[in-house]
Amino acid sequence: MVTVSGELALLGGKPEVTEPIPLWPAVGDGEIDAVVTALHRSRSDVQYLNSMPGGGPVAALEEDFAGHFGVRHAIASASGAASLHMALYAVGVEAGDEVIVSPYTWGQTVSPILNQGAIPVFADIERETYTLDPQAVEARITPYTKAILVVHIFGQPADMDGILAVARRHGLPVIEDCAQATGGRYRGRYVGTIADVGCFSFGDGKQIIGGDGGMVLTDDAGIYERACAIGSHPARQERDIQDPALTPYIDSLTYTYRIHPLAAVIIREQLRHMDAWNAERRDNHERLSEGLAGVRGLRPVAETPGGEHVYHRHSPTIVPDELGGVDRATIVAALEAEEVPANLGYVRQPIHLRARFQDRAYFFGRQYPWAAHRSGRGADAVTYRAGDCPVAEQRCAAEELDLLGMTAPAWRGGLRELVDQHVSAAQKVFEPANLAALRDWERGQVSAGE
C-alpha cells in the first residue's frame, strides 16, 4: 500500500506527511444556518437563549437524541462530567459509597464520583482494548460498592457482556461513560443504551460537538427524574418530576448543569450526520491500523469483540522490547518531525497514582470524601498503591502512544492519501536501520548535554 524511503526528517530528511490534516471541531453550513435561525427566533422566543424550563431547542435535541438512540428519556446537560454526576446521584450513589471505575481515563470520569462524596475504587483494564476488565471489576467489589462506572475509552466499546454479568451477580447499577464514544456500538446497540444509564459529551474533539454540552440517556423513569432533580432549574423540575419522594425537594438548591440552547442547536444538526461520519472515521482509522499491522515495535489498535470503535483517539501500543533500546520520547519526536501528530499518551499517569489520590486531597479539605467512607475506617479505608492496576500502569509507563492527538475525529471523508502518508511515516520511523540511527541520535543528545 505504501513504500518507505528517505532519511528521517528528525535527522535532516523530508517529512513523509504533506497532505493537510482536516480541522476538528468543525461546523458546516447546516450548523451555521441553524444557529442564525435560532438567534432570529430568540427575538420572539426566549427559549432560544434561556434553557431554564428545558423547552425550545433543548427539548428538540432531547427528543431527537432519545429517538435516534432508541431510549425513553434524555436530559441534556452542560458537559460530560455534569452528566456523570447527575447519573451517579440518579442511580443512588451517596456520600461514603464506593464506585468502581477505570484508572485509565480522563480525570473528569472520576471527579464526578468525588463530587458526589463517594470513593473511587479502581479496577484494571484489558491489555488489548484498554477498557475495564470484568474480572478485575469483580475482584474490587466490597459490601460498600454502590455502582460500576464503565468507560468507552477513545471511542472503544467496553466488554459490556462481561461488565453487566458481574453487575447482575452483585445487584449493582452500571453507568456508561460515552463521552468519547458517541455513536459507537456494541453487538449492534449504541453504547449508552446498554446499561442503566448512559452519559455523553459534546465538547471539543468528540464525534459530534456543540462547543460544550452533555446528555444523560435512560429507559428508567426514576433515574430520569432524579437526574432532573440534581441538574435542572426548578421550572423544569416542576414540569418533569412526578415521584412523590422527590416533589417536596423541588427547589433552587441544585446544580446548574443546563446546556446552552445554541449548543443544543449545533448538536442537533450534527446528530443527523453522526452515523455517516463515524462510518467514514472507521474506514480511515482501520486503513491506518491495517498499514501499521506489520510494523515491528508497534501494535495496532485492537477492537473489542462485537464492538465498533469510533475513534475519538487513535492509540496504538508501543512494544518496548522491539525498539532496540530507543526511548519512546524519541519515537514521538521522530513521528512529529514526519508531520504526524503524536505524543507520549493521553492518560500518561493512572488516576489512582496521581497526587490527589495519594494525598487524599480533593477540593473539600480534611481528606474528604475519603474520610466519610461507609466502613467508618476513615480516609485509609480504600488504598491506592503502585501495582494495584498493573496493566494500566505498564501501559502508561512504557506502551502508550497517542498517534494523532486531537486530529483523530477529523478523519472523515476520503482521506486515503493522508492515511497512507501516516502509515509510510510510521513504517519509516520504526524501520530497523532508522531505529539504529535514532539510537545514535539519542547518544549524541546525551553527550551534548553533558
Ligand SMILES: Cc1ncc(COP(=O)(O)O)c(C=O)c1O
The other form holds:
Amino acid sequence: MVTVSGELALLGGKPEVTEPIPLWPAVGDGEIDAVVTALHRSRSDVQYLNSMPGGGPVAALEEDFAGHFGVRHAIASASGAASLHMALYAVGVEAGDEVIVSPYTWGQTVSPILNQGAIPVFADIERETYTLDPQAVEARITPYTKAILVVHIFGQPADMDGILAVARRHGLPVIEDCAQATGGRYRGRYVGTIADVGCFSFGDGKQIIGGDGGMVLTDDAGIYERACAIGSHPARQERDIQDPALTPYIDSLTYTYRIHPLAAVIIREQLRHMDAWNAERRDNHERLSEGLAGVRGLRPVAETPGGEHVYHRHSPTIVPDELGGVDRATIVAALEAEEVPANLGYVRQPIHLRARFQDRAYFFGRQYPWAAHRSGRGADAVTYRAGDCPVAEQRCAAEELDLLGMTAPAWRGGLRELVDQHVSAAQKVFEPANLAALRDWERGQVSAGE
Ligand SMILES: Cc1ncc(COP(=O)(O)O)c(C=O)c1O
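Mind pulling up the form predicted in complex with the named molecule next to the form predicted alone we just looked at?
Below, the chain from earlier opens the complete complex, with every other chain and molecule after it.
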C-alpha cells in the first residue's frame, strides 16, 4: 500500500523518490564480449568492419531479426529515419504524392516523407492511445494518397485492425513506424510485421539500442529489393536484386543507409533479451498506471485493445479541469522536486503546426515538395491549419505529461520500491490540499515577478 507523506518537496518537504533512478542504455557483459570478439575477428574477416556487402555481422543480425519476428526479409540500416525513407521509396511513394501520417510523433516519422518529395497529410489521433484514428485517416484520403504511415507512439501499438481495414478499402500500402515500439505486439503479432513493411530504430532511448541503427522488415520481395536499391551499396544490390525492372539501375546512385557492423553486433546480442526486457517494462509501467488510477487530475496510460505497450515513454494525460486552477508547468515543477523525472510533454507542438509546415519551407526554396503536388494545383493544394487535428492539438496544448522522460525504458527488473515511490509522489502532488498550496505558490511567484 502506498502512503502519502506531508509537505511538497517544492515547498520545503522531503522528496518522495529516494531510490536510485536506473540509466538506459545499460550495457551488459554480453554486448561487451560480442564487440570485443567482433573486433578480434575483423583481423581475419573484414566484414566485421566493412558492411558494404551486408554480410558477416549485418547478415547475422538480419537473419536473427527476421527469424525472431517471423518475416521473410530484413534489411538493417543506419537509423529509423533511413529505414522509413527506404520503406516509403519501396512502397512506391513518389514526388508529389500524399502520405497520411500522425501529427503526434517525432519529426523523423515525417521528414522521410518530405525527403522523398512527397507531401504529408495529417490525420488526427485517438484520445486514449494517441495513435492514428482510422476514421480520421479515411476522411483524409484523396485521389493523390499513395500510402499510410502509422506510428506506434511511445511503444503503444496503433489500432492496426482499423487502419488496415481502411487501407484495404482504398488499396493503399501501410508502413509501420516502430521506432519507439520494438517488440510491442498487437493481437499477438509483433508490430512491424502486421502491415506491408515495418521500420525500427535502435537509437537513443529505444527498447534495444546499438548506439544507432535501424531495420526494415517485410514479407514482400519487391519491397525488399526496392529498399536495397535506394539504401544499400552496389555490392549488396548485386547480391540481392533480381527484379529485371531494377537490375539495370544497380549503381552507386544511392544512399549510405547501411548499419555500422559493430552496432549490428550489439543489437543482435540485445535482441536475445528483447522480449524478457519488454515483459519487465510492462510489469513496472502497469504497476505505475494502477497506482495512478485513483489520482484526480491525471488519466493513466491506457492500452490499445489487443495491444502490448512496450514503454519507450510513459505519458499519462493531465485533466486540466481537475487541477484546481494550477498550471501544468507547476505540476511538472512539483513532480521534479519530488525527484520524479517529468516534463511538459514529448511532442509539445503537433507537426502540422510547426514552422516548416506553416511556411511550407522544408528545403527553404520554392516551396518544395508542396509545389510538386500531383494535382498540379501547386503549393496550396495541401494546407495546414489549427483545428485540422483537434485531439492532437488539445493534447499538446493542455494535456501532455512526459512522466519519466528518458528513464522510462530503463524500468526493467524488480523496481517495486521505485515504482511505488513514483506513485506516492504523484498522489502527493495531486492531493487537493497540495494543489491549493501550489496555487498559492504560483500566485506568490507571479507577484514576486511583478
Ligand atoms: C517515432 C520515431 N520515428 C522515427 C525516428 C527516427 O529514428 P532514428 O533516430 O533512429 O533515425 C524516431 C527517433 O526517435 C522516432 O521516435
